[in-house]
Amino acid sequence: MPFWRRKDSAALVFLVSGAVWMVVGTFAGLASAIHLVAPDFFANIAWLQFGRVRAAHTGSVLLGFVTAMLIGGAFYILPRVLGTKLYSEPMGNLAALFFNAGVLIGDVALLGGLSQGREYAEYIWPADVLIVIAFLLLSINFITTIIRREEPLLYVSAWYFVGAIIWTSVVYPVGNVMWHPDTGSQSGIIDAIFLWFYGHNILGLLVTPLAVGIGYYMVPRIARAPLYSQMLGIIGFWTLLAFYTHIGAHHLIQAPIPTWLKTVSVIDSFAMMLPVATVLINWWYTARGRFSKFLVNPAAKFLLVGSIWYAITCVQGPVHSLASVQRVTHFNNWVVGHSHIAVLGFTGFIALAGMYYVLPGITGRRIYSEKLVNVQYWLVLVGLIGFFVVLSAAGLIQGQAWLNGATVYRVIPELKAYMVLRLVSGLPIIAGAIIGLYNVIMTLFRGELIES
C-alpha cells in the first residue's frame, strides 16, 4: 500500500514536519537574537538581515512548528474519539504538502526580501493561497469524518479541532486581505483593524483550540479518570468563539480607531478568562488526586506545564489590554515576552506533548529515548523561563524610561545586557529542538516495536 494511503500517515507527516520546522524556526530566532546583540554581525548578508529573518522565525514557529504539530495530533485523535477511520488519508497528505509548501515558499520569499509587511501576515500571496487550500482540504476531511462517525456523542476534542480548522479557513484569507494580491493589505487605519483581527485570531482560533482539543484527549487518558464535565468543555468552546474574535483591537488602544471598538476589545479581553477557566478547571479537576501520573510520563509533563503557561498567558493578556498598563508595556520587550509564553509556552508545549503521546500509536514503536524527551523538556522550559524573565525586565525598563520622557535612543544602551541574556536563553531551546527531531527520527527507524 502506498504511504499516503496508510492509516495515520497524514498525522505522521504533520508531526515530523512540525519537528523539522521547530529546528528551522529556532535557528532563525537565533539569527534574530544575534542581531540584537551585534547588529553588524551579518553585515552584507542580505537574506540574514533582521527584518527578514525575524519574520521567517515567526512564520516557521507559529505555522511550521506549532500549527503543523498540533494538526498532526488532531489527525490521530479525531478518528479515535469518533469511533471511525479518517475520511481520506490521501487528502490529509495532500493538505500537508500544500501547507508545508506554503510555509517554505513564504519563508524563502521573506529571506529574499518579499513580504507583505504585516505582523504574523508577512507571507506573500502565493504562499497564502497554498495555506488556504490546505485548510480547505482539512475542513472537508474533518467534517466528512464527523458526518461518517459511529460514536453518537461528539466529544469536546472534536468540537475544538473542527472549529479551529473552519474558523481559520475564514480568518486567514480575510486577515491577509487576499483579494488584494499585489499588496495583501488595505489602506490606512482599516488595515490595522483587519490585521489585528487576524493577528489575535490566528492564535486564539487556530493554535489555541487545537491545543485545547489535544489536552482534552490526553488528560482523562493519563489520569485514567472520566472528564470532569463535557458540558463545561462545550461552554468553553462557544465562549471562546464569542469573546476571542473581538479582542485584537486591544493592540490599537493608542491608535485612532473607533472608541466603541476599543471598549469592546478590552471587555472581551477580560471575558476571555471564562473559556480559559473552563479548560483549566476541567483539566485540573479531572486530574485531581492523580497529578503524580503527570510527573512520571514525559509527554504528560509537557501537557501539565503547557496548562500552567496557558493560565499565566491568559491572566497577563487581559491586564495588557488596559490603557493604563499599556503606557508602560506597549511597543517594547514586555509584549515579546508575552508572545513567547503564549506560542511556545502554551501551544508549543502541548504540541510537543501531543506528538510524544500519539507517535507510538502511529508508528507501532516506543519513543526511542524517554531520557531525551526529559532532556528536551528541561532545555525548552529553562530557556523559555529565561526568555520570559529577561524580556519582561527589559520591557519594564523601556516602558518606564519612555513614560518619564527618555528617548528610544537613550534607552538602547541599558538593554545590551538583557539582549545578551536573551540570546543565551535561546540556546537551550535550540538544543531542545535538535534533540527532539533526533528522537523523532530515531523513533521512526530504531524505536522498540510495541507488541500487539
Ligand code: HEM
The other form holds:
Amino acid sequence: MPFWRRKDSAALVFLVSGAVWMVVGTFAGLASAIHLVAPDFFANIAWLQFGRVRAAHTGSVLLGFVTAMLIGGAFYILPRVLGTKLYSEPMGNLAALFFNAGVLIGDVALLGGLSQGREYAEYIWPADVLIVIAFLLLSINFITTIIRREEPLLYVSAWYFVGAIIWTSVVYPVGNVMWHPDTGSQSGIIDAIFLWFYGHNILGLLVTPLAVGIGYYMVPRIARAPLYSQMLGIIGFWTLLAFYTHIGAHHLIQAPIPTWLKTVSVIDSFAMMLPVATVLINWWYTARGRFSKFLVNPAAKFLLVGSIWYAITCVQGPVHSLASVQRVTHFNNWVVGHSHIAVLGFTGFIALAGMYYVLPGITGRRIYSEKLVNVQYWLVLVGLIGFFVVLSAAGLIQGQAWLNGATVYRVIPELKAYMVLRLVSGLPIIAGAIIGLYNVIMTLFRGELIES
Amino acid sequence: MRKSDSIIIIGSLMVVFAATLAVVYWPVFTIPNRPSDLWRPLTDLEERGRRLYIANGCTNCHSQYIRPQDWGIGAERISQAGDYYNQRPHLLGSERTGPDLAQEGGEHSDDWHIAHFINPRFTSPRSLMPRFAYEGMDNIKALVAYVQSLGGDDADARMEIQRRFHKEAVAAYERGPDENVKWLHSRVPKTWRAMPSESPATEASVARGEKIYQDFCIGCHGPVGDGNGPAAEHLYPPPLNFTILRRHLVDGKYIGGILYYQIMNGITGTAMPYFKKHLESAKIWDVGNYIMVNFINWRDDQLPTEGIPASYEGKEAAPVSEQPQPGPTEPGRGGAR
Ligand code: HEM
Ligand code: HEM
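What about the form predicted in complex with the ligand, after the form predicted on its own?
First the chain shown before, then all remaining chains and molecules of the complex.
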C-alpha cells in the first residue's frame, strides 16, 4: 500500500512537517532577535533583513508549526472519537502537501521581497490559494468523516475540529481579500478592519479551537476520568464562536475606526472570559485530584502547562484591550510578550502535547526518548517564561517613557539589555525545537515497537 | 447527515457569516470613504517607494498613525480615517520599534534620508533599523520620495520649506566655509547670538554632552568634530566642521547661544535635524558645552548673562567679577579650569 493511503499517514505528515517548521520558524525568530541586538550583524543581506525575516518567522511558526501540528493531532483524534475511520487519507495527504507548499512559497517569497504587507496576511496570492485549497480539502474530509460516523454522539473535540477548519475556510479568503489578487487588500481604513478580522480569527477560530479540541480528547484519557461536563464544552463552543468573531477591532483601539466597533470589541473581549473559563473549568475539574497523572506523562505536562498559559493569556488579553491600558501597552514589546505566551505557550504547547500523545498510536512505536521530551519541555518552558518576563518589562518601559514624552529613539538604548535577554531566552526554545525534531525522527525509525 | 451535525456545520457557519457582515461589511458600507483635508494621490515614484516599503516589511517596525497621546512625537495632527483613502494595503502597523511615520514628510532633508537608508547608524548612531544599501540608489530614491510624501499636503508644505532653504544653504556653502558660517549665523535671531552658554561647562556637563554627542551627532560631525563622520559623503552641504567656529565668535566671545539655537531647531534645508523633540533644554546646553570645549576650544559659559542662574549651578554661576575671563581651553580636557 502506498504511503499516502496508509492509516494515519495524513496525521503523520502534518505532525512531522509541524516539527520541521518549528525549527525553521524559531531560526527565523533568532535572526529577528539578533537584529534587534546587533542591527549590523546581517548588514545588507536582503533576505535576512529584519522586516522580511520577521514576517517569515510569524508565518512559519503560526501556520507551519502550530497550525500544522494541531491539524496533525486532529487527523488522528477525529476518527477515534467518532468510532470510524478517516474519510480519505490521500485527500488528507494532499491537503498537507498544499498547506506546506503554501507556507513554503509564502515564506520564500517574503524573504525575496514579495509581500502583501499586512501583518499575518503577508503571504502572496499564490500561497494563499494553496492554503485555501488545503482548508477546503480538510473541510470535505472532516465533514464527510463526521457524516459517516457510527457513534451517535458527537464528542466536543469533533465540534471544535470541524468548526476550526470550516470557519477558517471562510475567514482566510475574506481576511486576505483574495478577490484582489494583486494587493490582497481593501482600500484605506476598511482594510485595517479586514486585516484584523483575519488576524484575530486565525488565532481565535483556527489554532484556539484546534488546541481546545485536542485538550478535550487528552484530558479525560490522561486523567482516566469522564469529562466533567459535556454541556460546558458545548456552551464554550458556541460562545467562542459568538464572541471571538467580533473582537478583531481590539487591535485597532487607538486607530481612527468607528467607536461602536471598538466598544463591541472591548466588551466581547471581556465576554471571551466565558468560553475560556468553560474550557479551563472543564479540563481542570476533570483532572481534579488526578493531577499527578499529568506530571508523569511528558505529553500531558505540555498539555497542563498549555492550559495554564491559556489562562494567563486570556486574563491578560481582555485587560489590555481596554483603551486606558493600551495607552501604555500598545505599539511595544508588551504585545510581543502576549503573542509568544499565546501562540507558543497555549497553542504551541498543546500542539506538542498532541503530537507526543498520538505519535505512538500512529507509528506503533514508543516515543524514542521520553527523557528528551522532558528536556524539550523544560527548555521551551524556561525560554518562554524568559520571553514573557523580559518582553513585558521592556514593553512597560517603552510605553511609560513614550507616555512621558520621550521619543522612540531616546528609549532604544534602554531596551538593549532586554533585547539581549530576549535573544538569550530564545536559545533554549530553539534548542527545544531541534531536540523535538530529532526525537520525532528517531521515533519514526528507532522507536521501540509496541507489542500489540 | 444527522441533525446535530447540520447544526454545527451550517449553524456555526451562519454565525461566522453574520459576524462578518456585522463587524466587517457593515463598516464597509457605513464608514464614509472620502479623503481627508490633507490627503493627496501619490506620484509614480512615491508609489514605487511604497511598494518597496511593503516588500521590505517596514510596517513591522513603523506605524503610520498618530494618536492623541503621542505628544512625544509632536502630535500636531492626529491621524484620521480619510488620511488612508485609497491606500492598498493600509500600512497602519502595530509596533513602534522605530518612530511613527504618519507625518514623516519634510521632517528631514532628502540627503538625510539617503544617508539614513544606506546605513541608519550614520545619522542615528543608536538606531536599530536595518541597512537598505542593498536596494541600490535608484530604489533608495524611490523610498525617500515615499517617506517625504507621508503627511500629504502637510508634508508638501514642509518639503516646500526644505527646498527653499536647501537652495540657500547650498549657495552659502559654495561661497566658502566662512561665508557659510556667516549665513548659518544670520539665521539665528539676534538675542540668541550675543548669548553665552547658559549652563556652566563643568566637567560633569561636558561628560553628559559627550554621551549625547555619541548618541546623536557623531555619525555626521565625526568623532573629532571636523564634520567628517561616515554620513558626510552622502550629505550636501556636508556637516559643519566645528573647529572653524573659533573664527566666528560673536563679538569675539559668544557662541553658546548659537549652538543652542541651531541644535534645538536644526538647519532646515540641510541634513542637520532639529533636536528639540529628542533633547530637553539642559541636554542641549550640555552637548553645546561639549562642542565648545572640545572642538571649538573656547568657552563662554562664564560670561555675564542677563538671566538668573539656576540654583543647582551654585558656585559655577557666582558673580562675574569673581570669575576668570573667558578664554581658550586646553583641547580634550573638558571643563577643566
Ligand atoms: C480572551 C482572549 C484574548 C483577548 C481578549 C486578547 C486580546 C488581545 C488584544 C487586545 C491584543 C492587541 C494588543 C495591542 O495591539 O495593543 C492582542 C494581541 C494578540 N493576541 Fe490576544 N487576546 C486573547 C487571546 C489570545 C489567544 C488565545 C491568542 C493565540 C492563540 C492570542 C494571540 C495574540 C497575538 C499573536 C497578538 C498580537 C497581534 C499583533 O501582532 O499586534 N491572543 N490580544
Ligand atoms: C515556536 C515558537 C514561537 C512562536 C509561536 C512565536 C510567535 C511569534 C509571534 C506571533 C510574533 C509576532 C508578535 C507580534 O507582532 O506581536 C513573534 C515575533 C517575534 N519573535 Fe517569535 N515565536 C516563537 C519563537 C521565537 C524565538 C525562539 C525567537 C528568538 C530567539 C523569537 C523572536 C521573535 C522576534 C524577535 C519577534 C519580533 C518582535 C518585534 O517585532 O519586536 N520567537 N513571534
